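Let's start with one chain on its own, the form predicted alone, as structure tokens.
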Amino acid sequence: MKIAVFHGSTREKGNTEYLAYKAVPKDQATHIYLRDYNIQPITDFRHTPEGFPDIHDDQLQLVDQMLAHDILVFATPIYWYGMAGPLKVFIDRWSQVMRDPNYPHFREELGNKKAYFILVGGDQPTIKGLPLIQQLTYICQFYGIKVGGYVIGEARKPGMIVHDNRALEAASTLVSELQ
């Protein structure tokens, strides 16, 4: 099974990244840091006669990487009770990919994947992060992606995730489930 971890955080070596490495060590997956890519926000042209224009950014390169893996892990800090911007923009653009003639089986191919979520927040994330888990689950359901599970960690400041033993243990358990 090929695993891809999509890191949504804008911070290098942050709490979410640390927890993601506990779940899926660097040598066991392809780690993709969305902050390092140019992904333009979506402009909705779904209902226009000309459709979506070509956008010259890194989105399709990321889509190709995603489609080349069996298991997708979406790791994001909880920003204002939602996912971080880079991950949101990446997912928003899937609407455009579904209409791209070069990806006629995009939705079908995603339906063969399994997804896991790793979230870290500072304001009661195991409670207040649940709407984000629900949102990600609904996105996966739309595409037919099976959801395998999630880990939510708590950390208010950089480096504090090391004190969340419950999340670290849950992340370690997730590794065995992925293999």
The other form holds:
4 protein chains.
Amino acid sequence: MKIAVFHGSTREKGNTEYLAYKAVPKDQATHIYLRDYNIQPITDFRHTPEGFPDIHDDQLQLVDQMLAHDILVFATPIYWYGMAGPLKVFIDRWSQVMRDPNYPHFREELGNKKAYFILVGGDQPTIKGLPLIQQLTYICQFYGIKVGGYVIGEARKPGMIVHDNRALEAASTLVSELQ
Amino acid sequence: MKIAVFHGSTREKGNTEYLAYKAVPKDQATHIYLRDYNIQPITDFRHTPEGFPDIHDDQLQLVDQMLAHDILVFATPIYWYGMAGPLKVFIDRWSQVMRDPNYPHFREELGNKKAYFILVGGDQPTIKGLPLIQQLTYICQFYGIKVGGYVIGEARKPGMIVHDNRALEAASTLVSELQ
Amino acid sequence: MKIAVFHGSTREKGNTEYLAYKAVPKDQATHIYLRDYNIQPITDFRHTPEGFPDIHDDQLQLVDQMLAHDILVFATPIYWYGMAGPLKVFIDRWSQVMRDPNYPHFREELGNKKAYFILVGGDQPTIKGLPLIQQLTYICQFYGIKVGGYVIGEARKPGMIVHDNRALEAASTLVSELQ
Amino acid sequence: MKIAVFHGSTREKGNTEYLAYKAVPKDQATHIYLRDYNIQPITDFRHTPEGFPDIHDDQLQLVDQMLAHDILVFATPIYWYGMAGPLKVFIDRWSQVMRDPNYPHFREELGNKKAYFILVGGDQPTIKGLPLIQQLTYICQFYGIKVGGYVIGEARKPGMIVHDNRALEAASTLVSELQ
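Moving on from the form predicted alone, kindly provide the form predicted in complex with a further copy of the same chain as a structure.
Now the complete complex, all chains and molecules, led by this one.
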């Protein structure tokens, strides 16, 4: 099983990244840092006759990467009780991929995959991060992606995730495909 | 009471906009279409010694508008079970405003306001939009903003909101400050 | 379409009952007040060889009533952010009906029905009642029951529901089968 | 810190009980099996002039036990995406204790405590159990009880919890007061 980890944080070497490595060590997966790519926000052209215009950014390269793996791990800090911008922009643009004639089986292909979520927040994340878990689950359900599990860590300041033993422990057994 | 409606949609004259006008007619409030403004996505510099860099976009002008009103209505289509990008980017950047010495009372000022939410989605929105309601509520709780209520409409295609009588009816009595 | 309203409250003529009548007037449906029936709480015998013992109470009579209608309205006050006891006990016992050889098609039959929820609570019910809406939705999903909609009213003391105009209005257009 | 575990299951030696012992071994806490006590369901007399009648069951004895401990662990199977009956009945009756002149400081005393939740379900419990986590959290918030954390295990049949290594592992580090 090939694993890809999509890092949503805008900060390098942040708490979420640290927790993600506990779940999926660097050398056991493809790690993709969305902040390093140019992904344009979506404009909703689903309902215009001409459809979505071509956008010349890195989105399709990332989609190809995603489709080439079996297990998808989405790791994101919790920003205002939602996912970080780079991850949301990446996922929003899937709407466009679904209408791209070069990706006729996009939804079906995603439906063969399994997803894990890794979240880190500072304000009671194991409670206030639950709407985000529900949102991510609805996204997966739409595509038929199986949800394998999730870990929510707590950290208010850089580096503090090392003190959340419970989350670190949980991360280390999260991705059952690694065991 | 002065009312401002923040429209999050990337599409003009969409279903959400229609529903929002039912709640707050055009001539009874300041209507702000976030898509018409340049708002840069946040990069998390909360924890760097130098803090956030100045960003020369329209964010602070919008923040000033927001602070000049008593009632804030956030109207957004449900994109992937979350809020639309322009609204999320606007809210994300509030983190930066909280650290801006020109806005020393930002959080307290928001705490005197009241918010309403207007959502429209195509996939069982009255159920699958609930995590978004919870997320928006957590955001308001953080600032002390009182949540006045919300309406969730259903529309899969442009213009279809006119058939969601229940949502239209609910919108027309939503903003109690109008009554 | 035949409509049955299941009232979960332990109090007579309470706020929830009032709101339910706005949605489904007394003379347009079968109104069942669960408090008037003897329904024993479930003991989990799903996994014992002998299975569930026969229980001589009113549960099966109520189940028969339920199956004889097309539209099911569940009206309950929000007690500690969940449904009232009589309704929970009634639903819990469905587990037993599913194993009752006299009801071989119980789940399938429920799957042809449509449900509405009417909730009334005193502590920010339109927000803190959402987990209950989600719970009721999961229950319906299990059986394949379509969720038609819901209304959440606010009332802290007896009779106060008359002041929640928004909920009363919403209730009056809730059950689309009545229109 | 004195720990009390309230077991909500109607079955002896079930999966939830097993998981609870992983979190809080038998000899390190007071374990209370609610099914062994007589707790009458609440009837809502909050708003009648004479108030709640005295009920001669075991509720107040259990309340005394609860108040005599610092850490409260609520362990319940997920029945229809909610808590088990005995636990709900116990909690529902707290409404009555709050009006009992013999317990004038009930709410304040609870506000000094910390709670943990242990849930086990069979149908995607780490997702479909989240409304129950939210409900339990709202209950704790009402009383000012701090939520220390929770574990959700998956088991469809008796004994199957032994295969949910992730939950067992998480349980073993759940109650930080034990460490």
